[in-house]
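Taking the form predicted alone, here's one chain by itself in structure tokens.
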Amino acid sequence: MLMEMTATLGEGRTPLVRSHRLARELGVSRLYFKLESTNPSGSYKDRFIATEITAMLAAGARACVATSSGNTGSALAAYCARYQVRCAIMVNEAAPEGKLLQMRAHGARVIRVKGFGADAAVTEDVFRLLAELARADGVPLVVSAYRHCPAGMAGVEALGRELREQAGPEPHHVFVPVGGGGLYTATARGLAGSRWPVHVVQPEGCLTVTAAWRRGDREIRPVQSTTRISGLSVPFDIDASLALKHLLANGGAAFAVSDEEVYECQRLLLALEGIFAEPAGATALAGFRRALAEGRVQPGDPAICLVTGTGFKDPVSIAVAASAHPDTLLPAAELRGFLRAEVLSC
């Protein structure tokens, strides 16, 4: 027999930590990282996954579908296995294959589909097919995103409340990364009413919100992703249409930071910061120096950069970070001179 149950892992109540040094690298004052990385399994999405899994169970839900560009199917893949739920993810090519161990290390039964997550038609064509199945066999159909799960989507507004009360009643600029919107739109609710405007980052090669804003309308146009980001390659509306709308309301503005920006504000995190993020986990430090140097924000102006997941979740570009700071295999007997010259005299 099925108890009610609060599906949780301990997510949420993540750390709000001030720039130690990229402040004073950016000639800023008041910089600050909300560290959605150190959630469960490693991203935002444990909110968004708490919630949806005690739906899930109160429904009496024993299997699902899922799509993922990454985090979602991590977070999914770890609840599912704590509540003995089964889980079928649907992933694009080029996951990332942290994120891909990740579930399938927690039992999920994980499928790459060719074009899914780049091509806007197959996108739409898969998330159309899912839909079906789902309403045919009775099975929840999961996606990090108030177009399909508002109820689960709910949970992450609690990360706005959050930061209101962490940072005070000042306003601040925040800025999120975003591929769907849902982060963006989920943010924006928990921060209704504070005058805080919240920026939208997104990469130059799957600009939805962005190219909609920069034209002055409301049309969020399907368009052929090229980003490496992980997580943030979404080509047509989702929850785009929904985080404009909240965009346009709270007086926030939308920034297109290039790949390399981005994996350069992810070595950046490493290396003057301690904060071991994955690329988009970087993307909304990125926003932050362009909006700095387009004059939007001003160098006393407070700000939050939004660090949506950890380093693990992509070990490659962790390890073209690490590259630059290779070992070194030496005797023993030449370790004192080599610690004397390399590191105890700088």
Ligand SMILES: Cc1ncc(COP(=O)(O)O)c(C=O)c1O
The other form holds:
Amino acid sequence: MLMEMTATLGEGRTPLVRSHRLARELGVSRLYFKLESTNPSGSYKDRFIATEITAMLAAGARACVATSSGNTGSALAAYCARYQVRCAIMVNEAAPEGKLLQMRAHGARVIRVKGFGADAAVTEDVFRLLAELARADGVPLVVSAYRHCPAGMAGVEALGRELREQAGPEPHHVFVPVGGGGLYTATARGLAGSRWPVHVVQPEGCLTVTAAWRRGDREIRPVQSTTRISGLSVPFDIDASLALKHLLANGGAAFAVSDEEVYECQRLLLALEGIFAEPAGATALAGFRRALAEGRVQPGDPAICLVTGTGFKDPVSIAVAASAHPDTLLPAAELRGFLRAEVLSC
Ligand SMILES: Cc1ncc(COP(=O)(O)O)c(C=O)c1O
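Output the form predicted together with the named molecule next; the form predicted alone has already been displayed.
Entire complex below, previous chain first.
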């Protein structure tokens, strides 16, 4: 019976919302956010995992191994719980608490690996070891990248197709946060045949695609990653060369943004748009601001930023934003006076 099953938790068809206050602040007229953060486990990775688990069930697999910076693991753990698949997830040493808790709460076996996701040599070694093990033991290796799981990644291409359905045929600039490059590749493929420029946005501390694009060559060089932006620390070529190929074909540009700019954009989304994003989910906005400042996007151009993950994933970054607005503990008898003095009269 499982053979016929399509695994789903209702992922995809996420909202495209128009910027309300930020557009005005930035002096632009048509800025949109694609809220991938509203997927069931809180990130776009649900699109990948739904397709991947469907294929796994069809093949009769009951266990898998995976690598993850956090969100693949969270999505995998949720769908594995639902479809009774055992999973072991190798995660970056510095994966944020929200993502780790999510995986563990669903019952996944989580293994944090020293240096994974920061050191290119360690990261490559772990991939090699797991690929060998998976082959030898006949279990699927789940990695959200075309290099390892092309069938699952095809599920992410719907994101690009949705953008066109939701925004209409007029070309929009699309800004995509890039770690390994799989999400970028999927988005660009979903938009194939359009004339939409799809831009790469990476943190300064992990420039793979962006460095090659700037040099004007096609070689992705490994880096020693220093970024703190979870999800975007992928120090060597997994899908980066594939992403670069699509970037050169669709006429997009590549932008480098500092971690501080990303955190600032996260706070802007919170305060001005009501959008609850993890730092990686605010990175596209940081790239959009750069593009505007550099004149690569004009104030009247329509543009879409992918908000790829929810704020619950990274409570530490949310706590920084919240610290500007402490709560108040009061006896009930003082409520009336407090509210009149501090809130209602403002
Ligand atoms: C929230 C979020 N945004 C963007 C990305 C980048 O995707 P990719 O590694 O496919 O470039 C990730 C990857 O983990 C992510 O978790």
